[in-house]
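Just the one chain here, the form predicted alone, laid out as structure tokens.
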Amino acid sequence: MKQVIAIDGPSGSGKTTIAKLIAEELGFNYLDTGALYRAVAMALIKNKIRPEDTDDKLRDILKETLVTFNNGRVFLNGQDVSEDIRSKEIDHYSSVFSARKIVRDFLLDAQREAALHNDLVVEGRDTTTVVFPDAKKKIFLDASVEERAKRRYLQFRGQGIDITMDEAKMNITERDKRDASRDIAPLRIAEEALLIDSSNLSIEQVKNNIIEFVRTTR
């Protein structure tokens, strides 16, 4: 395995923005594991799979599903779905389906394979604890519910998606509950991870803190 810098944290904590900047600074490749789960959710929804459906039904669809991540773009069966997976519907169902073991197992090998050939900055919700427990550096990026809801609200509005602040906060709260309480790979802070609360920090400050941690600690 090549060098891996893994960043975990709840929805809206700034993982994607920071991971891209860290990858650029270090000359590493960037892998957005959340985008992979969104693409899988899209495939399942398109095939009329519901969260309560059996593993066998999900397996039938997953057998015919190919999800890849290349140069910051997400591809579902060869089609670029990078923008399509950012809808409110996909945002919801990616969180719901990611709690299913069959979905997590489906994507586990794909994520680990990416580290066989390239140094990576990887971000997600179990990258430090499950996907890359032997990562060179681990970071847990957090922020208050209010700040994360604000970021999600601005993200959706910037994409032309109609959402209220109350809806954004509800979305964040529900995802936090699912991520923390799921039986498979619940969100938690790895013991050796650097914990950063970005609520009152600029993007540049967060980036610099992580770069210093990566470069000055063994």
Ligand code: DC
Contents of the next structure:
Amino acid sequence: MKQVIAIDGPSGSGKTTIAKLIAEELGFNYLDTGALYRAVAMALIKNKIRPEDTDDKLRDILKETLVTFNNGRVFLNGQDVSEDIRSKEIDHYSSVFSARKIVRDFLLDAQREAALHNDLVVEGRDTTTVVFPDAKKKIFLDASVEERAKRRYLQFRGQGIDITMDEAKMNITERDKRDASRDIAPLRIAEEALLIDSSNLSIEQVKNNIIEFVRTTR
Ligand code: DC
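Switching forms now, from the form predicted alone to the form predicted in complex with 2'-deoxycytidine-5'-monophosphate, please provide the structure.
Time for the whole complex; same chain goes first.
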């Protein structure tokens, strides 16, 4: 395994933006594991799978599903779905289906393979705890619910998606609860992780904190 810098945190904490910048600065590859879960959720919904369906039903669809991540883009069965996975519906279902063991197992090897030949910055919910427990550096990126809801609101508005601040806050709160309370690989702070609260920090400040942590600690 090559060097891995793993960043976990709740939705809207800024992981994706920060991880991309860190990877660029260090010349590492970058992997957005949330995008993989989103693409899987999209495959399941397209095939009319419901959250209450059995593992066997999910397995039938997963057998026919190929999810890949390349150069910041995510592909579902060869089709670039990078924009389509950023909808309110996929926000919800990616959180729901990611609580299923069969879905997590399906994506585990693909995530680990990303660090076989390239140094990697990876971000998600369990990259510091389950996927890369031996990562060289671990970071937990957080921010207040209000700040994360504001970011989500602005992101959706920027995409032309209609949403109110209240809805954005509900969306974030609901996903926080589900992602942190599930039985398998819940979101939690790894023991050795550097904890950063980005509520009152600029993107540049968060990036610099992490770069300093990576360069100055062993
Ligand atoms: O980071 P994101 O919001 O794009 O992730 C979408 C959903 O995928 C999130 O609600 C929980 C799930 N997820 C996960 O369970 N484990 C990861 N490593 C990344 C995301």
